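Below, in structure tokens: the form predicted on its own, a single chain.
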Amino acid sequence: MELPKFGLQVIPYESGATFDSKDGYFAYFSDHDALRRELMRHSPKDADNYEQYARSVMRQCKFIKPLLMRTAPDPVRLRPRDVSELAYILKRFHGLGPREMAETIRFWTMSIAEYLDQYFETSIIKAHLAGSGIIGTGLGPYSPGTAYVLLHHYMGEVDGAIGAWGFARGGMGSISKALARSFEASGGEIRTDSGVDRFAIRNGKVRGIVLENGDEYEARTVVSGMDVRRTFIDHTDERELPSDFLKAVRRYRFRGSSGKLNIALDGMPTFSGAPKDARFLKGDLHFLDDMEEIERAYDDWKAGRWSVSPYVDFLIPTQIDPTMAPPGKHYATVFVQYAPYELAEGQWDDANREAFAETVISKIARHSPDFRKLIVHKEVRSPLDIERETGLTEGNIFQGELTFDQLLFNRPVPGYAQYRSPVRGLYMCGSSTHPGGGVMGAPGANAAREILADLGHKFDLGAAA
């Protein structure tokens, strides 16, 4: 898509840190030698075991990554192509060898806490690494399946570096803008300012779409990037869909668990536990002592409350990309676990949003004495707000939980994991399809191959686009 040609610039992350309640910290660096020195500062044993941990995670990445850009087989139909894809997966799995096969099964089904306990003894190191296993999901660090969620966050790459993260210069909206420019340069037309009311369907086949403003567009092929629930429950006449399909769609789990704060700052805050001019302040910052603190935050969410001591992913991207704020000013983005979609008591009104924000700000302020007085303006988003503003059901950033029962040929529902739907010509390409959420475009690329094949284009459907 030549996105750099259309303005996309990705700046690699270099570091990050977790602060504990005693003003100690663990800093994480992309530079191998710097990271080893930091690990040694805490525990020579953990420094040695980190090498083994990193190799284990990368082995899992290398196993799963080729599957991301392949259409999942349908084990129910078992057409020749499905048999071929199942054989491909089994061959890759068998090629791991007996020991790695056992480790892979354990990895996919175990909790992130159990996984990290195999390698590390230092609480703050485990707490820092555990965050990737719970971000965006309604699970705690001791919940089975969270080790895979960590892997999902590690599978990205920047300039060929697997597992790397990066800033999109200008903010995440710059990715959408680059995609739009690329699409338009290829002859595409984008129309906005009105949502979809319903898909027009006749005799089991899609005929186009009807917008909320009354406009109608005819099309033989329609592709929905919305999640499976919004596509088929909110915008499709249920009479056009099989009852068993609708039942499976209603069972599909979202479980929104994430809140968000965007904060405009009058200057760069200081952190009492950080050395002067510490370079790790340019990355993600967290404030917690151990895994149990994250689990208690999860317990609050299960009870229908936002976490009293939440897991906070705090970032000041203007340190890397000063174009996002006026000179001398800064912008902080705060991702918060856990915030329930529905509160057990009350609702997400202005008072509860403010109380939620105060909980988060107070936690940050305990480590940054001047943070509160630097706040110029803030935006507070509950999972309900995220749903209303962005169309993500229950505010789930992955368009559905990344649990083992909702992956591969079960995503979004068995029998419909190959981007097609019960309505001929109506396809799915959002993150509620295989392989799930993340800024990677894999569901769209896979869906495009299937659509092109149905339109008569012949090529290897299993190969990556």
Contents of the next structure:
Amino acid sequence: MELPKFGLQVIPYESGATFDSKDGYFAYFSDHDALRRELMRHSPKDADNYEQYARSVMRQCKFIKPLLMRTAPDPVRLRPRDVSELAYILKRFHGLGPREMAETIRFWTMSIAEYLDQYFETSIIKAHLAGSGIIGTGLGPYSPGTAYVLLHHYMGEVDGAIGAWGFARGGMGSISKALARSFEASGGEIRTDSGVDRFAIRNGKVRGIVLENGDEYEARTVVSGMDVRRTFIDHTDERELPSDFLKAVRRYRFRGSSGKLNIALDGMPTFSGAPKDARFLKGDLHFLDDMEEIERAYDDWKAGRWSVSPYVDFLIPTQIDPTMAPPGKHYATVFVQYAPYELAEGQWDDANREAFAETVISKIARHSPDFRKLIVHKEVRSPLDIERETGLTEGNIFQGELTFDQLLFNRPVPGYAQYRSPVRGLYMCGSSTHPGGGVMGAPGANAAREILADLGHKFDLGAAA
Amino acid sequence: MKRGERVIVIGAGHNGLIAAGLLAKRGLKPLVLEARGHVGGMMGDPDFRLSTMPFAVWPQVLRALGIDVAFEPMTTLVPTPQGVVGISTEQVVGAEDGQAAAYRALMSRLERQASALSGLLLKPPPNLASSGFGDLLGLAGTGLKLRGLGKTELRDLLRIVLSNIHDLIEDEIGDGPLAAALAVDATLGSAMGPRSPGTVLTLLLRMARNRGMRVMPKGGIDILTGKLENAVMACGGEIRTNAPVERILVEGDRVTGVQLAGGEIVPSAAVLSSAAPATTLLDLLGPQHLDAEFVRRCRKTASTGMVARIDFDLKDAPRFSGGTAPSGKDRIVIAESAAAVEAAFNAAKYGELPKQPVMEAHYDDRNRRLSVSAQFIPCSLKGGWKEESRRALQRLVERELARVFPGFGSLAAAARLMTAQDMAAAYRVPGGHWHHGELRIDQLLMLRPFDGAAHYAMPVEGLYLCGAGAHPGGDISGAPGFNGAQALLAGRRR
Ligand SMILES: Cc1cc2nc3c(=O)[nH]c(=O)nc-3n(C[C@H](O)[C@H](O)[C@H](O)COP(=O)(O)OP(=O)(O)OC[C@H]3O[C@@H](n4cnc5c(N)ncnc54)[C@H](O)[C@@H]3O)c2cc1C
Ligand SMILES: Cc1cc2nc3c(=O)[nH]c(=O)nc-3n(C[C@H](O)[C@H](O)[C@H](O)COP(=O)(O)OP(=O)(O)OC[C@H]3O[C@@H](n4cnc5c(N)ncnc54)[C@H](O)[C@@H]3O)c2cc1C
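What would the structure be for the form predicted together with its partner chain, given that what you showed me was the form predicted on its own?
Let's see the whole complex now, leading with the same chain.
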């Protein structure tokens, strides 16, 4: 969509670090030599094994990546397109060779903890890498299936480098802005403050939409970027839907597990474990000793509490992009794993929100003595707040859990994983469809391809990219 | 191999005995070498045997051995503060009506799905290595067989097969005593909790034979062990106990026999081992005969046992709060809910004792013995197993038993405890694992016990695996013993 032309600048990811409770740290660099030196500082063995690890992850990314931009086959209906798509996947899979086939199966089913244990001996290195296996999910690092989630986070691609992350200059919002400009330049129209009340459906076909303000729009094709629950439970007359579909949609799991703090700072905080002017402070910072700490944080969430010692993804983007704050000032975005959508005891009221924030801030303050007094203002978001603010149901950042039962041909629900719904002309394109959430755009692109095919157009993703 | 030729079988657990029995039937001369003083392996320990309540041995296996054993189905009892819930093949009693109906509906669906998978178990797993593209399509063909389930149930199976039992319970029946029983069945013997993805598959594999119900051989477990033993000897096989194998001998790339702990050498061109894969390959054979990658994978196999056994000699029958006593045909599950099962697992993950262990118990009324398998008791306890921690565990178990059987404290005359660590030493199984290695998606089928070792025949010619560590895994089922013997008979190489 030529986003750079429409103002999107991606600043490539360079570094990040994890601090342990004894003021030790492990820094991660995208620069190979810098990373190797840092790994060597901890363990020469881990430094060697990292090369293998990186190759293995890269291979898995390469295998899976093309599948993300394709519609998942329906293994039950098995129409010709499903058979040929299954054959395509099997062939690619077989092309890996026996060793890699086995590795791939294991990779898809293993826990991130065990996967990392295979390669590394140093706790803090494993702890640093494990975070990507659990961010945004209701799983712990010991849960089978989390190695795959890691991939989901590594799938980003910046200028062709697999596994590379980037920051959008101006914040995530600038991605949406560039997308919007590109869309409008092609003749599209966007209306904000136009909440959809319901889909107009007659005789099993969509006829248009009705807005909350009563305005009606006619259309033979309607595409919903809302998640599957909102689309069909909240905004569709359930009499228009088959009962097994409704049951499956109701069962679809969100399970918010993440909270967020946005903190305005009077200056740049210091970190007691970091060498002076360490450049990795510009990246994502974490505070933990080992993977067990994350697993224990997960146990709290299972019991309906926010983590006593949460996994924190801390970033001060104003270091990289000073345009985001007044001169000399900074702000920190703190992503917190885990916080439940519903508390076992009490509600997400101001007192609990404050207590949650305090848990997070005191964890950070243990590593940054001046952090607390630099705080000018803070916003606290529980999963419930994230839901209210962004429309992400239950605050699940992926529009629904990324577990096996909700991936590929099971996403969002079995039998309806090809962007079509039981209502003719009504399509799904949000992250609750294959291949799931994150700012990567694959569900939208896949849906567009299916819709264009139904409308009799050919659509070449390559040309549109 | 020629008729009358000797084959050594390491280990006289049920799988070793079954493999030996099948080889004897085919005219070979199996010699079973067992390290311990008794046969039966994990299910036959004279001090602890009564705690074993077999999942049925495959009837095809018994038929192949020409053995007839009458199995009686057991009733699962789940004591709750409101009374005892009973689950048998025919009915569910004592549970809330709605829940019982939901449970039965779920179970019959799972039974159908499990039986569609059962074709995968009593034969070697699909082969990734030698297969051409056609083989993969063949595997997809196994998938086609699943189509017999009908579209709806097949879709459902493809959705739940890799997911966790907790979610299924949440969707279908809600938590409670029936959920607790289901969560126990899905995790028993594993280092996984109900929320661990993959626990639906372990449940389905258990349910693939005899619907996952426990059975008791008429006359007790000894009857089964005795008949398996006889099947070996009746056809000219031999069994030696107190005969620990110390080394598997190799010349060139071929097995030539074994050396016993006393130094005695027994020559043989073929060795089937029902000892755990790591024991067989790393301790008995030795890494020097294997390539480094193979050894690495063997070492990385997950095998953390989390079940302890405690047997109590009682002065009198234990009684539930209602006053009834369990019979020898009952299997007692002591867990309040699926959530309690998860909570017990939480502690064990970190090498700690759970506050409330989950237990499975059997009362043998003839010998007045209560046998308990306590789940989520980690093999390596933080700080190590010492006299004090053993006592703490026993007190924990007694306290839980007293909750279920009021006055239990005054009933117990003597107790024997075996932690997973004790079992690791006694049976030479890494981690003392129930399945000789975690039964988890990444260690199932062609990945069991690990990638490259899944087809019974090992890289050294003449060496085969035939114990619970091999596909399809542990429990009293006889399948690995059967499959291992078939592999040797087929003379199959990888
Ligand atoms: C705190 C947080 C941090 C994150 N960090 C990252 C990150 O670092 N990297 C990353 O890749 N991803 C991240 N994500 C995830 C990512 O933001 C989402 O997965 C992604 O935005 C989902 O995109 P979507 O278009 O599918 O859905 P959404 O972005 O949820 O879009 C759906 C839209 O539909 C609108 N809508 C809902 N109901 C109606 C209605 N009735 N009528 C009209 N419109 C309606 C909503 O307002 C919304 O704008 C994060 C998410 C959160 C919450
Ligand atoms: C606490 C506990 C309770 C259980 N309860 C049940 C139950 O209720 N129902 C059920 O179905 N399953 C149960 N199981 C599981 C079941 O007992 C095992 O999966 C099964 O017995 C494995 O059988 P096997 O023949 O493969 O191995 P084993 O029974 O372990 O036999 C292997 C034999 O090899 C011998 N051996 C090892 N090394 C050597 C050597 N070097 N030389 C000679 N001999 C050697 C060992 O001594 C052992 O006798 C339980 C397991 C445990 C740990």
